[in-house]
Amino acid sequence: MTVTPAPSITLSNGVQMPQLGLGTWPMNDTETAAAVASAIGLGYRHIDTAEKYGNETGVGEGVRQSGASRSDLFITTKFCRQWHSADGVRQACEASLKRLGMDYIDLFLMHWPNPEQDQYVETVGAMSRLIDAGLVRAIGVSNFKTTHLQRLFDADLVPHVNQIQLDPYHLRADIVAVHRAKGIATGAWSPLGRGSAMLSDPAITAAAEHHDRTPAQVVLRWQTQSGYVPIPKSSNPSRQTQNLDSFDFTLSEAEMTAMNALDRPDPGMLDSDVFGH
């Protein structure tokens, strides 16, 4: 079964980004190649990986196995802390391209700010040179708080994307408000929760029953109706199909409101002031 590819959003530099992608963590290269080839065959056009995941080679292999044209795909990858410098980010990009076996990256992200290094502003500033060099099409950050973003703004830097942990239990309203004010696209990792009971929440299961959909499809539709770009991970073709097939119904205002009321504190959530790689 092939599902209609996800619609796209337009980033602030005009690049079109499919509004749902395939996450690949924590799959190894072999698992990733199979999952990517399967997903592309089903209709996915956006694949998300990272240097830290150790599976960029698998993503490239999966793309080649799929037979899809590179120009029809949107590939996101991320670089680690050791490359945080004006020169280092170019080296990180070239290393990712070699592992992917590709000539360009659609979206290149700084994986974590690592503020104790105090090099993220300089590094983001240098990332635009990768666009000028034709190595990437869009640039962004991941796991940036409002304080990290403000330091970029103070240097007249506005990333195209900030990919953050975001789901109905983690609304991240302060960060999302800044994104909307600055025209930054909001990417969502772990969009279906991280081992929580979220998919069993009555607000979600009620909407799933009403629309004859799975709870996961309802949460993904909440993500996309909110304007976010979720990146659910799955190596199972049936689950991949369900995740992508989440655009042809609309949650009501009441259902959206009910899900927007689910935000709650999470002491265990990774803190990007102290965690990073």
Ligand code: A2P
Given for the second form:
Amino acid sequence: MTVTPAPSITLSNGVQMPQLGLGTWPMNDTETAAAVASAIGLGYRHIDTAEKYGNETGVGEGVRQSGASRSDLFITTKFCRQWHSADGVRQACEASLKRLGMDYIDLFLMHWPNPEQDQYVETVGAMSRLIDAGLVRAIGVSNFKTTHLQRLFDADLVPHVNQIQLDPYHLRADIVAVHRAKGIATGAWSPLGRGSAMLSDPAITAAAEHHDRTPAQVVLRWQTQSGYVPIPKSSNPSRQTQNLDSFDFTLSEAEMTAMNALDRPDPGMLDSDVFGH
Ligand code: A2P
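For comparison with the form predicted alone, please write out the form predicted together with the named molecule.
First the chain shown before, then all remaining chains and molecules of the complex.
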């Protein structure tokens, strides 16, 4: 079965980004190659990986197995803290390209700000040179809080994307408001709350029943109706299908409001002022 590919959003530099992608953490190269080939066969056009996941080689392998042409795909990867410098980010990019077996990356992200290293401003500043060199099409950051973003703005830098943990239990409203004001696209990692109890929340199951959809489809529709770009991970072809097949119904304003009321403090959440790689 194939599903209609996800619609795209337009990044602030004009690049088109499919509004739903396949997440690949935590899969090894072999699992990733199979999941990526399956997903592309089903209609996925956007794949998200990272140096840290150790599966960029598997992404490249899955893309080749799928037979899809590179220009039809949108590939995101992310680099680690050891490359935080103007020269380092170019080396990181070339190393990712080699592992992927590709000659460009669609979206290249700084994985974590690592503020104790205090090199993220300089490094993001150097990333636009990768676009000039034709190695990447768009650049961004991940796990940036408003304070980190503000330091970029102070240096006249506005990333195209900030990919953060975001789901109906983690609304991240302060960060999203800054994105909207600055034209930054919001990527959502763990958009399904890692398949957690959130999927049994009554506000979500009620909407699922009403639309004859699964709770995961309702959460993903909440993500895309909010304008976010979710990257649900699934190695299971039927869940991959279900996740992509989530654009052809519309949650009502009341359903969106009920889901927007689910935000809750989460002391277990990774804090990018202290955690990073
Ligand atoms: P699986 O790979 O076996 O499908 P997230 O992207 O939020 O981190 O969630 C990923 C987790 O959610 C994985 O454990 C994945 O398991 C599971 N998952 C992915 N899609 C669905 C779905 N449609 N329904 C329920 N669980 C899902």
